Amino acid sequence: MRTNDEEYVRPATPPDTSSWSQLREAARDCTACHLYKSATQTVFGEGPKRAPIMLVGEQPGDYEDVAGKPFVGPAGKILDRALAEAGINRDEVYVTNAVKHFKWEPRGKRRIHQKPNSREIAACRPWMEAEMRFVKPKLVVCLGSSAGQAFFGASFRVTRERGKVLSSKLAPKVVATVHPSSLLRQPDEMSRDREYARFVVDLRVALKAAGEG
């Protein structure tokens, strides 16, 4: 049986509007799903507005959800040096993710991260396509399966297709990679060492890719 949160989610309707900052209020208000109930804000993507190169996460984590800005905890710190060493400037790249509220629970004081769904991933799609639109990248960089499966479906498991340059509806060119959370939940360090190197070699693919044709 479903609860009511459950039924609670519907595509997402961004404005017919040229205009960025039209967009990004809209997207302030969005109850498409139940996520937005339990999030402190919407969290949209940053960034130029006609970067070559667009980052997609998953979703907010409870940093981004506090500030309200992609990419800003933990995992952004890592994001930020594996595109330095990989030759991007982040500065040129633009932001997002997936699902624009962070879904979590809690477990004392803590907010733990939850996985989104596909119906949730389904019902913010619209908000990741109007961004599309608005920056037209030359290539997508997917981190992690969410992301993955905003592109191309339930079945993409990026273990099997990272490091590749691959093509999507959404966008000509696509090169899928963990995210960078999952660097922080290795084992040990030579583990974490390992897994960054090849995070690394991935984004240099991506930036290899962005610049042929």
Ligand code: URA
Given for the second form:
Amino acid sequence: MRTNDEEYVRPATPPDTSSWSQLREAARDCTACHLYKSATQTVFGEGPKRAPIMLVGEQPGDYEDVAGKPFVGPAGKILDRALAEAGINRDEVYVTNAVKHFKWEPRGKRRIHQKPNSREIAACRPWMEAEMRFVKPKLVVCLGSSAGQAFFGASFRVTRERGKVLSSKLAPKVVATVHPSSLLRQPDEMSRDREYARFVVDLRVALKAAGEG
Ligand code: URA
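Moving on from the form predicted on its own, kindly provide the form predicted together with uracil (URA) as a structure.
What follows is the entire complex, opening with the chain shown before.
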């Protein structure tokens, strides 16, 4: 059964503009779905406007919601380390999320991350499409299943497709890999090291496929 809030979902309507700043400004006021009500702010993408690689995460987390910037919390730290190890300079890639508002539920004083559903991902997709039109990346890296679903639909499975060079209507080349926060959830050091190494390998595949490696 849907709650009233879940009913409140329609596609975002980015303005028809050739200015990235205007686009970002417009995204600040997005009310296309109910997630804006409990988030601090819209977290838009950032990075060079002609970056060869665009990284797409799921949605801002607690830290990002407060800072207004993508991937600045614990997942961002491990992402930065892996990017550097793969030979990718974070300052040279555009980083964004499939969903631009933090979805969470309260647990005591904490805000616990909730996965966005397919309707919320679809509602937010026009913003990402608009970012794609500006940046025109040679390659997109989908970090986790929500980003993969934004590009390939709800049946997309990262476990099946990770590390392959795929193509989608939105981007000529797409490489999907796990979300960096999954590395933080590994049960022990051995699996953390193993999964981290696999993540770096996927990023190297992306760098090479973008013609940058
Ligand atoms: N997780 C994401 O998917 N994106 C962020 O910006 C931070 C954490």
